[in-house]
Amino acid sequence: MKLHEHEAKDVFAKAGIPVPRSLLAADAEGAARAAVAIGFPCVLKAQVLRGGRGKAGLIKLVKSEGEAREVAASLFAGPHEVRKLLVEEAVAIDREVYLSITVDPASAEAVVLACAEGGVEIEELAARAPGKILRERVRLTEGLLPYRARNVAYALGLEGDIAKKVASLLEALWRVFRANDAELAEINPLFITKSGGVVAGDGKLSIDDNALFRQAGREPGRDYYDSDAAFEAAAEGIPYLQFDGDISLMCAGAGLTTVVYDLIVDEGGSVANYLEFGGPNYKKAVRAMELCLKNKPKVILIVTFGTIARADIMAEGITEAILKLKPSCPIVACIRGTGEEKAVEMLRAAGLEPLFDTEEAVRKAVTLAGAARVAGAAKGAVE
């Protein structure tokens, strides 16, 4: 579970972790009121759950009062689903560097990275100059131990009283990283201002979900999701994926799910949504198949290799949710596995074509989402 900026910050700053000042606003009203409460100039910055806000031109400097209205009116009009804006004091920056804490799942043990470049992609950095980033292993039953942290600051290159306060700063995030259950603790940039300071310009923290239960008020809101679909399937526990495309898949296991988003897409198809239908999640045929039409798909294409998770229930599912839910889509079925052949029966009576293989099951689905596309764009014209 990922959790926006203004969150992860109100975590860091109990830790003891210097944070800009700031409001949250929830409209361009609030937005205007906060920027004049914090003073010019400030910082807008959307509170979306995505990388490279910056570059995306969600992270937005304003220098008076009419500027942060216009500024977050467009913001929250944009097609990026914003709800909330930090409003935060600009920093006087001397310099920046980058440090993080996250999981080796390989060695079982805690890694701190850190670079003398705050701000950059460190993805990028790490593919194109590795030996910039540097890395501190930690075992997780000893913990980051005072000299280990300030040898990271010594190794960034900082001196005297700032290498002081940058250690400090890491034992704080090490405390984060833990008493969270955190797979990711960041900050990029940590701001060195110019006055001598130390403060988390931007923070990222993630929590494990396995831990959530240990993390009390962490349920993931409707913020949390790029969709409404895909916060209703988390709420029913479906695994679910947002894509932009037009066909919605119901697949059972996410191998097949890979290789049929693959296949699609060398046909010339794009996905609009992935909802697993398989594990505990078979018998929900009738809200599966209601989380994929809320995407308005050309075609729902349903591919599933059942076991455990049986055929023949899953095609009496897809029998009931056509009857109740009336697609206007077609639907394209792939259903192999345990009780195939009363599986084809059900799906023959529902007026489906039952289909046995997957790569022909594709190619039908992508054809036919290509000549709703057509329709649709020569219905266009006439109207």
Partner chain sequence: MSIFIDRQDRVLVQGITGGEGSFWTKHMIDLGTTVVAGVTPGKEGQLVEGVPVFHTVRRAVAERPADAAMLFVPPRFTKDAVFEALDAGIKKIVTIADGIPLHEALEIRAAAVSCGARVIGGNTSGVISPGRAMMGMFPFWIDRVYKPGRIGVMTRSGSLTNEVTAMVVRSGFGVSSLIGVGGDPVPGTRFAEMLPDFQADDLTDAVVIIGELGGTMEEEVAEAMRDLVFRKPVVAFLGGRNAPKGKRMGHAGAIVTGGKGTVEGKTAALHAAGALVAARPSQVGELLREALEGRNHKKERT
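Can I have the other form now, the form predicted together with the partner chain, not the form predicted alone?
Coming up is the bare chain, nothing alongside it.
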């Protein structure tokens, strides 16, 4: 779960990491009032979960109440579904650095990443000049010892009081990383101010979904998802990704669903959504099909090859879903695995022609979707 900037900064502040003074606003009038309270110039920052906000025009400096109101109104009205603005004091910056803590899967250790150039996209920097990124690995059992934090601060070329402040801030960031079960805790940029302070200019905190059960109060609401269907699927515990193509995937197994996605693209088709109703969800076929139908797909493609996710139970659910939801689009089904003989009988009884080969099923789905698109276009032309 990725937190919004203002949430991440709240966590940082509680851990003793300095953040700019700020207020949250939910509409243009509120933003104008907040700006007056913070003082000018100040910065309006759209609270959306995407990178590159500066380039996308989602962070704006304003110098007056009128300008704040006007800029806020345009941000709320823009295409990025902005629901909240963080109105933040403008800090007098001397320089910027990059700091983050994440997991290095290959070594199975945590790693501090730091760079003397702040404010740049770290992924872009990693590709362009990987040598500029400092890495300090940390064993979880050992924790971030102070000497490691000092290693990082001095390697960034910092000196005196500032080096000490950055080192102690990094120790605080480590506590945030551990206490919040973070996948990523990032400050980019970290401002070194003209008055000799250190302030988190931005804040990213991504919490491991597998640990949300012990992170009280962290329940992602609608504004953490890019569609209603994705939000509803998450509430059901059904893995779901939103796309905008023709074919709804209703598959079982993460690896297999990913490959079905690949094969559809290879065949020239497009995916409306990735949905996986295997694992603990194999009895949720009705709910799964409901979510697929929200995308008005041209075809629903069902591919499974389950061990625990029993084919016969899934077929029973699919039959029930067809009766209840009466989908108008064709359904292509390829269900194999535990209980497949019974599953095939049930699917035939429900009027489907079950297939046994994934690649054949994908080709059929892509062909049907193409035909539906042509028919749709022809109908549009006649009308």
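Positions refer to the first chain, counted from 1. Since the structure is predicted, the reported quantities are computational estimates derived from the model, not experimental observations.
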Original post:
Of Pro105, Glu89, Ala254, Tyr224, which marks the hinge as one rigid part swings against the other between the two forms?
Top reply: Tyr224
